[in-house]
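Read the single chain below, which is given as structure tokens and is the form predicted alone.
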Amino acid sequence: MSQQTNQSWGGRFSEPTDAFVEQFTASVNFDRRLYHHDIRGSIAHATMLARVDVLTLDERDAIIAGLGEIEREIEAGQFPWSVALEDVHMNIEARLTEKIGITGKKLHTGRSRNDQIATDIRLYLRDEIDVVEAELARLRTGLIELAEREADTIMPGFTHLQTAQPVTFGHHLLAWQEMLARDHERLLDCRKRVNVMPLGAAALAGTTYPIDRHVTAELLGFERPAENSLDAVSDRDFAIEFTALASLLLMHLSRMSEELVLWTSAQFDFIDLPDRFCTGSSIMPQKKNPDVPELVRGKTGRVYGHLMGLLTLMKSQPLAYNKDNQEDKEPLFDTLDTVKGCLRAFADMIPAIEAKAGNMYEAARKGFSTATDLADYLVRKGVAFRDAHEIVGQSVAYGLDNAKDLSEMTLDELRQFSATIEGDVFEVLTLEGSVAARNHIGGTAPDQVRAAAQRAREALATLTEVVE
């Protein structure tokens, strides 16, 4: 009889696996990062098997002790990983059997690698979501604090990247915060669906052993066991959902990055980023490049690609488990690594932003940013809005011809377009008057910015309390 490469399944085969195929089908080079969660799942499984008398207490204890030794070997870099054993599961099981003998082979009773890997990924993703959540909360906190500091700082607000109306820098920062608040809620909502346990579904149909899946779920901190064994081993919705929300999150960070890149340019010169978040040029000594936001902007496409890859991976798979699903891990792992890195960079960088308030203010004075305020003024004086729009348009044209902003025109100059205009018009044509007039919830008035920042802080505190 020919020697087999993998004793976990080789009984019905008459020849060893081809060397290339062995390498091609192995996943241990990337799924080994699941070792801690694989061991956690195995300890819970062995504990449950002992409770239902499938294992003896001595066998349970030997398995748990052996798994503990293996985890220490892995963490010390002394574990003999083998591609011939395909994956993290069989590497650990084979090593366990070496350590404790035949009892190690009993660990796999009542489960399959199909439900084992589905459980490992969920355990891993659940822990990683908690890391992402903490970094996201740290970033939101930094944004809220910066918004409060800059509640009175006036800058131009843009549409079509053209000057539209004056806003406060704090108001702009809180717009970013609102994006991230939605991402935060999506992340926690995704975690609820991750926190369902596949273990006990076995290969696809369940098992004939008298297992107690509720015991295992409780030991592993899952909300409940998965309801259907076929779905439990084949479902990867949770990975797709996380990658989808990660794509939204990175899209928001990319939009923020684009504005940071613009604002640090000489053409805008609205903010300064500390040197530690920038790099220079090998040939142009004057350069200070905003590499962190640029790289975050670039990494967004990487996560989009992983989302499309996972959707395509699953789109044609029949029930239940298929080898295709081995391809779920690398995109999910890379998405997690990318998101954590981007969030950490932003959470460190955002509080260190230095606003150049004078430059922002001067930019807001250009481009007739208070034109809408003049139109509103005329409407309050009884002029129909369409007529007010026409009057302001004529005054802007005059300003362009004479290189004067509305606030720089004399009363006589303004009255040539409408006799309705009176001396009190200058109260609304100043930048301060414009932002202060928008004094309602959601508005850009400094008092509203401070109130909104406080509400955001309280909402974040409530959300994190729920997590804890």
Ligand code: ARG
The other form holds:
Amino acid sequence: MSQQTNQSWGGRFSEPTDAFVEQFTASVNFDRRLYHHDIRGSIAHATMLARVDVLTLDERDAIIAGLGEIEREIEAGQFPWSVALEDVHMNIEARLTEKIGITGKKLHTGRSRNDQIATDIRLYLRDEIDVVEAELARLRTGLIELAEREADTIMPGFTHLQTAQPVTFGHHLLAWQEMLARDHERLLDCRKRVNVMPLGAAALAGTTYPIDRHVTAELLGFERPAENSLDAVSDRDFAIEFTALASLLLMHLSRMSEELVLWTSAQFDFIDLPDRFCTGSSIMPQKKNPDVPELVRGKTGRVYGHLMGLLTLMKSQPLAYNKDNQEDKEPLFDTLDTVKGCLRAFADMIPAIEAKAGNMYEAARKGFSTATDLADYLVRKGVAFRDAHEIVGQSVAYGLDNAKDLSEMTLDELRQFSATIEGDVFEVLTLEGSVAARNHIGGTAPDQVRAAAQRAREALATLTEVVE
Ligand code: ARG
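Requested next: the structure of the form predicted together with the ligand (the form predicted alone having been shown above).
Now the full complex is given, and it begins with the chain already shown.
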């Protein structure tokens, strides 16, 4: 052999890898992010190998000490990463052998990069899920607290983005909270399927060494070893599942973002976002733009893209491991970075929202938002709902012609449309009366909002207890 071939697998090769192919197939520039979990997996693997007498205790200790030094080198930014060594696994193994000699070459006994990488991603994603979970819980807490503060604040509720009926701002915020509660459950559900250990599947068929997969699983905190070696090295469902739930979560954040953008506009002017969450314009000095919600709205697209990318990556792949799977990492990593960033921005921003209660109230007074209340009032006095609907329709037409909301009309004006209307009508035509009347579970009445916030807080506490 005149020219050097790859030291990990070059034995059967007669010429070195093409320089471009080496770059093209290498993953170290992105999978080095997995170094901590790779080392953790290797320590558990070596510990298990010593337990079943495949390694001596001295060999195990040398490996663990060497890996510890390597981790410190990486963290100090002193590790000699090499693209020629292809990926995070071979970079670390080669360095280990440099440090401790031939024993380093024994670490890979009974293991393949195929089960190693599948294990690394799961360990990494499991830790990241816990970070996402904490941010999500922080955001939900912020929403619940703001909802309680704004339980009595009246705003227009919309359908078709047209004023529909008055609601409380607290109720609106708790609607957001409900969306996130579902995302939270999906996240924890996904975590269960992430927390299964591929290690021991080796390349695809298992290994001839007397390994004890339960030991390794326990050392790594996995729920159990994966059942089937072929499936273990090929399965990337967990990454797709995470990206799918992340897509739903981002979809929810994009809807909140959209409303925040609308509400900060001069046309709505319902809320103020503190300056630290906004930016200015380089040309228009008066501008204060809601950049954070806009950017979160925009970032939703890339996460949807990653979901499509991962689904397509796995489509029609034959068992077991294929190099295609190396392409799972960048979409998954970017999804995680995006989700963590968006949640962090939202969790910081939500408690800082200042409601402009007066503007919200004035907007709710316009647009005949208590028209349904007038119809319900007539029904209570014995008018059939369809007739009541017609009577109120005529009152609204009169109001439009005369620029008057229903609550601004005199009793005589209202009685033109139905003699059934009496002095007590004004109680239902006020915004306060309208929201207070929707006083059942799930309704917008301030008392219901306070009770719902309390239940949400308890549900959140129960969910986070499950994790601890
Ligand atoms: N870099 C590879 C990946 O990300 C690691 C596994 C490689 N296995 C192999 N047989 N080439 O999937």
